[in-house]
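The form predicted alone is given below as one chain in structure tokens.
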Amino acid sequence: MSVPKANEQAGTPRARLAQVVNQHIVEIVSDSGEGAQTCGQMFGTISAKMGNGVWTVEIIPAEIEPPFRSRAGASGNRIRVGKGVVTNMGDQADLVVAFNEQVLYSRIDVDAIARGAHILLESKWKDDRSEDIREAYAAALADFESRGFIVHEVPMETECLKVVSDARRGKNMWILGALSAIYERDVSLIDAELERKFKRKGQKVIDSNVNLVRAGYDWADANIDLRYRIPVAPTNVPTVVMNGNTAVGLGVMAAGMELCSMYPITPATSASHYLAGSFSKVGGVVHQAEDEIAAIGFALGASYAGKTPVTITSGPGLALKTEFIGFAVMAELPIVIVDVQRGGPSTGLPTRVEQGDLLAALFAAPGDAPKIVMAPATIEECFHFMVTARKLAESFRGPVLVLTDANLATGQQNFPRPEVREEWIAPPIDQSAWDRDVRPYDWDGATGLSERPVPGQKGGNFVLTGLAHDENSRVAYESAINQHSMEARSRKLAALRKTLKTPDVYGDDTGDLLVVGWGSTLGAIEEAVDRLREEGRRVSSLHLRFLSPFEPGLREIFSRFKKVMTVEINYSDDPSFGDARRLAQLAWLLRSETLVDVDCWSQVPGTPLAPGIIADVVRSRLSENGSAAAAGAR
């Protein structure tokens, strides 16, 4: 049995005829527990590492143990190779290896697969005991040939029970051996990644993985006529490949925070697992604590102490963390909140992505709490703005909270090895002795902004207290003093907006129409507006990064479009509701901000949204506004 280096593929019969391709989409779908997800997170990591862009999306079943060979347990991975920087995930699947014809059948319920894709299905099912999973696989296998789908049946349990006795348990390597195959990937690289993977359980385990992704290299080799080549941009930046969640946890230690409090929640725990894994090394600590409002509260209690901590959570712990947001408003206590969307509204979605959480994060505490919110757009930026969100939160001293979502935390995107840079750490807790002629907050006039006197700093014990207070913490009543010190927090939201750069937009500056997104939909979005764009039509796009306050110029930048939309993926009514209608959370926001009659699109599939979906919906608003440039009409 020998699997060929790639400079050793290279020249090859079989090599030669490979189809030469700028980008394709692999799925893997498989029963919960069967390995597919990790064979596509691998799958992504080696092609990333032999240089192609790789977006992924995990295809995560809502239940732990979800019915055996069902739509609803399908769990797998969709992998988006391509030439250049891949920025989401696309449209419909070229590829799709399926352990069952039931797991298929989740995907083509959600149009994810395209009509002339390859499946490679496993054709245990035809020979089972059971006449029902029989006939259930004969009458799907005429099913798919009928939509068009072009189906192999490949024998993955019976090749796999020649490498090893539970075929259950070795099913997704001999798969990823059979991928690596059919796309050219550098199996030098798949053994240093399962070196790298298997460490821990040792070299018995590591061979035994050797052994079966080379079978299914052997095997696809021998039996799948199918050849894909994707090139490789030449690029001399050193990149790194990792989920958004991990680029969470690389960016709090990027800043010098040392204290992550949390309680575990899906899809956010991961984030947690990194810091714990890494914290030992560095210097930090992980507290679990007994729920989500101890968790924040044991933050605060570090932040007064004078560290800025950092809480991971997502929406249902977002929910029972406002109180103590609120009160870390009030109080003035810098720290930073990430918030993993998902689906909701309550548990909802626990593992499928929404952005549904921003209203949420603006006005989800009692009273007037203004508060810094950001989101990131890329796995890259989950890294930066952690750096970013630990500085705001310390000069604004007060809360800074971080949204990104399930499609950005499972996700794997590569980018640009980050260069760590001193000045990103926190500064040492000051030590010297505070002027005692300065006040606890002696709220600046003009940014609302106060000096943080830390406890055990000689003379900067104060009073805390989430009651209306003066400038010396002293809880008050009067109609004056509440009035002021609600000014003073307030304007700490303007003082930053001055701070804050116009955002560019994507496209020309004027145009039929703009759209505006925020979070993981970046990608999406403009590789809809490039299509549509080169289609003729004058459409532009502009992401938002801050969303608390938001950056300036927008009611500007509105005025040079026709018309102005928001894509997001968070519930919005049909445009027929007319004055009843529901809209999506930013445009609610916008119109409000702006006093632009801001339209918007939105959707709530539990997926991230499809470029291709994107650009149907801006055609069909355009014609429906009489405005729809046709090709060459620029």
The other form holds:
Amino acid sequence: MSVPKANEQAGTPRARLAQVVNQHIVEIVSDSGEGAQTCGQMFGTISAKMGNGVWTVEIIPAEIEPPFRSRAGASGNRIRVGKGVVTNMGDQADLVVAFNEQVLYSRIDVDAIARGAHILLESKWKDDRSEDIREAYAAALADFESRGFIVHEVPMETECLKVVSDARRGKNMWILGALSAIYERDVSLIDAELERKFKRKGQKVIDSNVNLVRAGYDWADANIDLRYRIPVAPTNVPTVVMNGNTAVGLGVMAAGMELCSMYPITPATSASHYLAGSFSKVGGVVHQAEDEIAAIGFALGASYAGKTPVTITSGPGLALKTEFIGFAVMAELPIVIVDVQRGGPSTGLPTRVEQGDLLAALFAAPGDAPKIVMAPATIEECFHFMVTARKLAESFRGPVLVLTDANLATGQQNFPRPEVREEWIAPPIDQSAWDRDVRPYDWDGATGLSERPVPGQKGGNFVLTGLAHDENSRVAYESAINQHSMEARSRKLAALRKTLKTPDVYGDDTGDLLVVGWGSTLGAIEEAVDRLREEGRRVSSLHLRFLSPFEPGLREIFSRFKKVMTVEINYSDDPSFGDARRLAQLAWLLRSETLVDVDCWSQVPGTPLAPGIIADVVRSRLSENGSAAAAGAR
Amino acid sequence: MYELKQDWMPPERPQSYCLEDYEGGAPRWCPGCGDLAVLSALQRYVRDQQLPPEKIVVVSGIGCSSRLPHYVKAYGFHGLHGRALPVACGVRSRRPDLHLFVATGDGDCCAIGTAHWIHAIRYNMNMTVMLLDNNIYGLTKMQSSPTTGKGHYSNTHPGGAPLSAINPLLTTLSITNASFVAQTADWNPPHLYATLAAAHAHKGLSFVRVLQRCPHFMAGYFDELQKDPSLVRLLTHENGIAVDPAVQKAFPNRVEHDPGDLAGAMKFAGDRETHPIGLLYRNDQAESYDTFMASGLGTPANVKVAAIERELDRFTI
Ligand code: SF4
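Counterpart to the form predicted alone, namely the form predicted together with the partner chain:
Complete assembly follows, chain above in first position.
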């Protein structure tokens, strides 16, 4: 079958004048299973390929098997496309495609759509056989218009049926074509994507999808009077686009780790899926253990045998792993533990974002178990932090926890292609004879560091134990030995901290308020700060990558601001609770670290934070600051 | 005296190890504890085999028996309660070159570690697992274990254990991929030694249950077996564990049992009247997870970098 070339049809210049916008937010929502996720991700990828910055967020149904046409069933994707780098999901959507009107309500309910937004709505429901559906559709249409949305009724199904026999399975590609017309996307790039995606399914499937895209493009070109042009900021660095879990997986390979031992848990699992498909190319293996405890135990066995492993999990899995994490601290076994945080407590919100595991990461272990905890703030950092984490785990001989979250895990972003270096990859296990004068825990007085013998090394024999032990790994109950060994393990954090640099303040070095964040909120916080500074407010922000130990100099930075507050995605009480107030997790830690009366604002909406809401909160806290509440600052 | 065959000679090695080379810290078990017999059999066996100490890893969990690695001068991993098997599997996963022994107890393996036990059998990775089963928790001072017999007194069940014990042999035999299941007793060192030897020689996971005396908390528990030899059934076969005349004399109730016969193995294991001693089951054809785990070992760094570059190409725009 011959497929028309892009430039014969789709790429021809049109008479309509496109509106130039610096960024736009598009959402595609459907009942689950209708392919809106795929459509959104491909739209994001194509946009990135054209040189735009993108950030995509999955819209996840509230129920596993939601009933058809229900608010609980909205599934899809939000794609924010911009001129330069896009760092977060933004505020409200500018254009929404809805496969039925009911799923759209779930987005209206959470205020995700801007007044004045354009809505492309499947119109087949107005002629449905069921009177209830016809009435619901008509009522919704009137309601949408009264809310200020501009609705475009689109006969998606009818048009798709002209090309394929099963419209339900083709609508997403048809819509991808329609969006490509509206946003002037180069459809030849879509062809290449389709080719890649459906290669295994054969040419017929590729052709049918290509035809759907073309049909959607042509229909929209002829019938929809909307054109947006999002300029591109030219860049000559090679760029990649992927989500955070893939970045973690690739980072694991680039770090030279060879074993990923895991137990399936949302939203961490897709990182191991990625590895399962690609790890063998670097000689690595994914072990799916019988449970979370076995997963980390298996990893620690490999670590003892000289191969630094990774285990990837989420909150409930982290809870199960804590006994072994404490063990790894005590026995000083290198391991990288990735915790893709999700909503809690307990099984909480399995598919949704939260930053609720920070204190658990630091403290959830039997006894006082000092360990390194890091949090990447971007998808790019998800990659690079794996390399750093492995290096730190081996140099400091212990567990390194890396906290990402569902926002990073499933969001897609473009970033400069990493330059992989051979020195990141592990050297083979050293099996040369052990120097008998060196003890298995020959703790350096200043740094707490020691060298570790690995099985196979002649003369290095020792018995690793989770019991209190001396430098020879001899089980020891003497109080002085316990004090000394605890000191050695703790000192490692102080030694690491000395090597870290003071974090940079975003904005001016002094001001009225400093917003402190960690993890995936970076983009939203900095965008909020930009807006506030444009309004003339003296607001800056600081983003922490190391949570244990903290980067140095925080107290001094805080002293240059009238007020310091954290912004986080975990629960905290409102300031009106006074002394009874429970604080957000980073605020809690920063207070003990700096003795500054750090304020906080946090929320657990199950979605990433939008810059608009952060800016609103800061405005209101600043105005409180002008009043008697100023007493609460510093 | 413990060699399998009289005419067997150890191959010549550049260095020869003596028993002392395998002696770790002084054992701190109670006098008469069956664990001592296991330790000594293991040390003698590795000495006779001249296994380099640096190539031996002994992994354990928590409990009296799990102290065993501390007393062997080799590499040891004294881990967490119930978690010896996942650790051992992890060690094995990337190190086919090491000799791996696991010491676990009935609480460790059959209570808190049950899931790991079942799956380790299924993974069938090359290692020798010794279940030192004394039918009681010793380290924490006499609580019922899953193998404590019904009605037996313990601190958690002063009125007698309310339920029947689980049968570790039957359980193991019933798990897919079981490849070596044997039982021996601490009070018969030659049989214990021969069992460890056969277990170590077997490729795959060898599960050896040792009936282990705890004179401290289960004094006299196995006396009956020692006094009345008819209660023990010695399994022999040309494919089984070699027995010398002394063993035969100690266990005169002897039956031929082909270890390839799983149904027969289950019959002996499930017999409520007698205890089998010997090799119940062996399947050299059982699949092993080792093959899967060891794939790609030793891939050179430059090959890895090239592969990662190709992966990055897939995401490059
Ligand atoms: S309590 Fe029992 S098992 Fe533990 S060391 Fe003493 S005799 Fe051995």
